[in-house]
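Next up: a single chain in structure tokens, the form predicted on its own.
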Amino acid sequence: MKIDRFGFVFGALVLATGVAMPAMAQDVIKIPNIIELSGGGAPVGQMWKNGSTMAVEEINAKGGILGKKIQMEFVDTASDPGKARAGVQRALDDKPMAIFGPIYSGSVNVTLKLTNEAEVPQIMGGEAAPLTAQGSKYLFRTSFGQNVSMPKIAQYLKDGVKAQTVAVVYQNNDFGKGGRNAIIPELEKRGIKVAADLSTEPGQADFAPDVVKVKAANADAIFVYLTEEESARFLIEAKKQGVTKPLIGETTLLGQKVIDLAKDAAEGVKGHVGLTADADNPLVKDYDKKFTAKYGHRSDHNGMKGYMAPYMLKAAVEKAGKWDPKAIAAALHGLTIDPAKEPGILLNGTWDENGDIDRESYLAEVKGGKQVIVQTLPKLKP
């Protein structure tokens, strides 16, 4: 009997009597989890790893999915798109049932065509708007794309902040440029002028010159769209230079990791969050309690995305009624997962024909060292 490393069994091992020997591998489905475990994305990847590990342990404890236990194989992309592509290609050589990850949009961008051509579902964490606009039928989000979140942020800047001018600070990668390219048209639609349009680099440590430029722009508000560690560094520098204008962002500006790193420099930061462990939801509260007890720290949105990925797979396999990549992808398109039936999904979500998700989201503010939800926004399509 030949068993490949992602759990597929070829041939049969038969005893001399002609009776097949039980094969434990037949009861296990291996899922490659290709994420950022080192490099700049390590904090993001570790959160995802912890969340997905906890979910798989829960699923397996209840008998698995259609009688099959899940075993994840973690592959480190080192936060490098080239290594992510190589990891996905190697995984696809063994014809897996699905792939989890990557999380960084740049790494998703160079892998999505591979999974589409191989017809293998890819449940990923990237938020750049163009990812699901490229026609793949096998790419699925665990969180909002920028095409959904940016209109909500722009509306908040208009109605909640009353801003007439905004300085935009973004990261020079697929994630940051996607957010920048999505927010600016939304601001312009609402009559808000972009007073500054500043690009920063991934892994950047010194934000002093950028904060100087932001202050010189004298905008009514500052929209910050950087990944977690860079967000924390920017906030620390902004506090150091005495920035008093509202700092507005998305999930990556208000996440627990940012708050832990920036400490009091994060106080008062506001924005839109698609996922948060601070949501006033009993299932989310239970998840937060379990995660904290297991790992000794709270989960951020990346932990929640990682946790939801196996439950997305579970719901799709059960709807399809079989373990088959094409059937799993087909089942995910148009699928609504109700937490009343599948509590692990935490929040009611629907996936459209592009793999984009629709569910409730939140407006939040950092108060007293934690994220406080100030408003719940409903699904776009009830």
Second form
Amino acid sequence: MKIDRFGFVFGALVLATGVAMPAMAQDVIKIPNIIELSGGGAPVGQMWKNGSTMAVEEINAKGGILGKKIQMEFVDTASDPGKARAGVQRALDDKPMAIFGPIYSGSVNVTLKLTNEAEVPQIMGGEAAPLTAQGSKYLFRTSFGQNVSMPKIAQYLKDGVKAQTVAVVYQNNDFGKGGRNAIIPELEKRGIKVAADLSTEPGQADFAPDVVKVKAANADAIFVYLTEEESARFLIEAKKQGVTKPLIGETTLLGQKVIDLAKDAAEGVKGHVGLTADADNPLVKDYDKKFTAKYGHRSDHNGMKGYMAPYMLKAAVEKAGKWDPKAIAAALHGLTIDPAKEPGILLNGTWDENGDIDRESYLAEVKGGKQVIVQTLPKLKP
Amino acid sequence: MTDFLQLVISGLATGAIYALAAIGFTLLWQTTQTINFAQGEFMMLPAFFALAAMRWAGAPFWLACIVAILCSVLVLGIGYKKIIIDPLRGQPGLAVVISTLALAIFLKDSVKDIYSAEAQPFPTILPDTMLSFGGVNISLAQIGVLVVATVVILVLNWFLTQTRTGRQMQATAQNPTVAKILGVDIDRMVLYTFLINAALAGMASLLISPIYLAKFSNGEVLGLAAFVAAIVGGFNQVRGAIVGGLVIGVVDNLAAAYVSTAYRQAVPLVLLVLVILFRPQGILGRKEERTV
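To complete the pair, please output the form predicted in complex with its partner chain; the form predicted on its own was given just before.
What follows is the whole complex; the chain from before opens it.
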């Protein structure tokens, strides 16, 4: 009799567990977050991870998306496109509703076909211009592509700096080459001559020869398109060799991280910034405060990109009215997310048919060890 | 011409730092016949000792530098010898190779996890004041790097050749059996070698980090450069390592400027292959013959 009772209780528990587990599982949507958590891209990936974690915690605290909580599963690409591809392939086997990441353009480049074929939205951090030009209907940016940012910089070099010749320094990877290939035609279109076209290596530590070559070009301005640490090293070397020509760049030249690393060597650097925690915007300021309180350091643009990704997903799912990968992607195309309705998106943004984003951006300058916004550029299509 | 001189001077300053690490390779090779494949990480870690002393103990920079050198001597000298090398005595050379490779990974990932994955700014020992000589700009910091590295190398050379302990160390390196018969405390001399290597790595770290920025992955580039420098100069001669370091520093800069930045890392490796093919003992190394 005792055995029977035990058997009954045990059976009931097994049955209850069996019924309850799928129900619990259905209340949670797992989103793979495939990013650079080790290798050269570790700082970038860590920022994105922190930003996206903060956003998901906020979303879940408010009840999730259509009643479902989000659970992110972080996969480390080790900053290696091959591992990124393998990570995305494995994640797609579980038929996710969407994928976040990668951030490095090279890793996005080798994964976008996989998500397109699997018809799973990929919300990523890559900025190389060719990414969204390959026809994927499932790829979405969290920041400007170079196809959007480079014309703005070229215009600034013409009107703001009044440069007639420019030395272009870029990084020899998908990110850098994409920027270089996007800026040069824009400069030529505006009658600006490219006086030097110099590639540098990712992870390069010593920029003495590069700065010597840049100085020898004697251009009116120097356009520097490197990732943050390399930007800082370049600026330090430029100061050491007494470079006096204006140093102009994009977000990765004017970020707080670069300023912290290069210190007074970053003083006076100018350029275009797509995302910045220094933006004069109450939502961005609030985000900056929360992020700093939570992690003990300020967010850079990669943190902001990571933060926006879950909110992009939220807006798209709510517009689609259901959790369905195809419907989410369809909803994101042409979607304008208004911060008045969804404060987590921070800035009013519109995603076009290619997954490119249009939103306001900034011209900034480094003054007194801080990035100072000198002008806000409106959306291209208000 | 000014560009060329600028590149040479800048290359000499970087090369002098490579030389410090390359000397460590040669010293360890001569005394223990081991190659430390974690030497690059030995050049990365002391900068983080200094940063930790400043960040967590509030130490001023000068004190942090002393702390960094002392910690290097303790951890990378005594610790490395007692924990990694001593237990492997009598084991095949491959065991040491694998152990030092594992140590390199351990040190790199430990710094990443404990301190930060991000590059950290590192103060310069001397200010970045610019001095101009005939159109060639040289910073005081660059001159300082050259002077400090030269002084360290000269002091080491004096110690090895002019002091009793130094000569005992050389005797141990040349023939440990005979040195032992003559009453030299072999174990002590080997320990001194490890301590000197650690101190040199510490110096190199403090000199290179303002240029490279302190980052957990710095050892990959530095270790390779120092290793190539040691082979090119002569693995069994301290003065060879010095020449090798300077040559690699200058060749690296000139290759980046006049060949291609993309191939700058390949040029020292091509030099390495040429040296191995045509002068295997290195530029200043001496031929070694062994009876089989």
